[in-house]
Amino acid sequence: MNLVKADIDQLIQQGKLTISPLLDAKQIGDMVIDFRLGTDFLVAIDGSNPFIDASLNNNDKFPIKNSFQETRRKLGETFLFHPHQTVLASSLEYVKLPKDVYVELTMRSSYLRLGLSLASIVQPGYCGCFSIELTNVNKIPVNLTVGAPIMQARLFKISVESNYFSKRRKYMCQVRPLISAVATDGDFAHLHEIWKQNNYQT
């Protein structure tokens, strides 16, 4: 069930949903909540790596962190987002979701029209700032204002509660963007062993 403004306001009043700071009550609309662009960024760069290595087959010669550069802006400052660039960012707001509510996160229409793309799902019970992976599919740079409400969240209630902390997660309770932890996926170790056998590696 898609929650509407009355449902969202009630969850906040009951202390079951936290959004902080909520700089403007108008951020909560009839069916969505607007979220603001945070101050921290991880920017994909042409660094020392010849490629981004999403495998274990190179003995960590090309760590993913070498392909991203950290930068920060203050509220009201701007961030120049280049064509075909990937930027990891976070929402300005810290959020704690109820155990029976999940979020679908998308760009606001005004920013979709500028060529920016985002789509993400946030698990029930999540706490932290929303992590966002932005792509500029436009042919020209876009100058974004830090603190502007660039994305919107639709909240959905599910029939059973989910315990977000029941297992270890790669990106728990983060307040700043984090680089991909794809190499920690369980399948990688097994696939790496198969690769070593096929390539006579010891």
Contents of the next structure:
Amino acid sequence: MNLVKADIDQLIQQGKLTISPLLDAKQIGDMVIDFRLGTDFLVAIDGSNPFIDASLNNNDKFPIKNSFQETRRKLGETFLFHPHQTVLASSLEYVKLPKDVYVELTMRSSYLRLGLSLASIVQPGYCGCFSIELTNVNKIPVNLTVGAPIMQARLFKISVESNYFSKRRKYMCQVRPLISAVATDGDFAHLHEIWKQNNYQT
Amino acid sequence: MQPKLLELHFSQLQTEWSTSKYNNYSDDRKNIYHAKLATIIEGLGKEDFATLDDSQIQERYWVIFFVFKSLEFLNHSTRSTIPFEMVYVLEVALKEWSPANDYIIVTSLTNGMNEFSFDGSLSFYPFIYKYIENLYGVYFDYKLVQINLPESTSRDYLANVVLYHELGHFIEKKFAITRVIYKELLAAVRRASDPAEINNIYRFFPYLRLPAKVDEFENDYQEYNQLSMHISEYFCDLFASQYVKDCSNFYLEYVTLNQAVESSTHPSTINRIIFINEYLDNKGGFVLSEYKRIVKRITGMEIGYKGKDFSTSNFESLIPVEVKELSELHGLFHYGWKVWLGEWENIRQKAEIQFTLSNADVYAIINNLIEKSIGNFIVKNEWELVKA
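Let me have the form predicted together with the partner chain next, following on from the form predicted on its own.
What follows is the whole complex; the chain from before opens it.
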């Protein structure tokens, strides 16, 4: 069930949904909540690594963090977003979702029209700033303002509760974008073992 | 000094400036300061050092030192590098003691693990400012309060309680507090009129039991002699505890391995912790009352808790604290430490976490939530200010 403004207001009043800071009550619309661009960025750069390694099969390990550079802005400052660049950012708002509500996060239409895309699902019970992975598919750079409402969230209620912390999470209460922890995915170890077996590696 | 050596130093500065001149700051006061450095460098570049006499060369030496030192800190205080949540909170404390808005806190991120320190070279060398004004017509409306902190812990809000102590060094030097306490304590030793008084002094400055030491300190006041430095350290501990209570003791205890013996620069950690705990428990003796009396006389400020406690379990529920007033910002550190030293099981239960929390989990939770609580306060303040 898609939650509407009255439902969302009620969840906030009951303390079941946290959005902090909510700078303007008008961010909560009839069907969606607008979320603002946060202050911290991780920008993909051409570093010394030949590639980003999303596997365990190579003996030479290249830290993913070498392929990203951290930068910060304050509210109202701008961030120049170059064509085909990957940028990790986060929402300005820190969110704690109820255990029976999940979020679909997309760019606001005004920003989609500039060539920026985003599509993400946030699980019930999540807490932290929304992590967003942005790509500028336009041919020209776009200058984004920190604090501008660039995303919108649709909240959906599900029939069963789900505990986000039923298992260990890679990212807890994150307040800024973090480097991908892809290498810690459980399946990698298993896939690596299969690869070793097939390649006679001991 | 040979003019060629000055030219070498200036060449180094020009090389540094070739990248530093593009620094971006989020604080317009730094932009103003930066523009003045550009004027000085331009002025230096027009001079023929070979024609200068010794005293003129020495003046340029100090001017180049000043610009270099400024850049050392400004380069780590750009909008991307400065830990601005921490600096914001320190500036709140600074403004209580120095409301004129003529100082900017800047940070230099060091490689050393526990390299927290205050560097007063740009705050308290008036002769350099005089040289700069006379030679290049540049007057600085703002001076820099230079604080060094380790890069690795620049966003560690448990460790950074120590920075209140470092800010205390600036306040102590600005008001020349140590010198007055120094004289008053030595006078009390000489008087020796009250055994309780004298024993209290010996407790925190044990070497004053030696008459020869008392003579030495009396006859030769030095800013960096043992007594001066110990008095200064106690003041900075006291200053910090006004904002973060006993939190800086926790970090101090770890860093110094709870050292039982004083060094030439620092009193024993045990004594420092006793001094602060007695203050917090309202049990202080003569030395503490002298600190309070003298600080009040010199600065007009009462020594007392300037933070604000709040009752919350937000961190345990994994959400930031909604800070309502400036004094609560300081209270965040105490709350963070309370959670760190407390039972982590409380977090697990409150947040319904079904796995065992590691120290890395709790470390991330506390630091992230303190940073976000401060950040939210800054953002809301700026938003409301413009709306109003």
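Note that the structure is predicted; figures quoted are calculated from it, not measured. Residue numbers count along the first chain shown, from 1. The term rigid core refers to the maximal set of C-alpha atoms that superpose within 1.5 Å between the two forms.
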query	finding
Large Cα move at residue 25 between the two forms, threshold 2 Å, rigid core	no
Core fit, then residue 193 C-alpha moves 2 Å or more between the two forms	yes
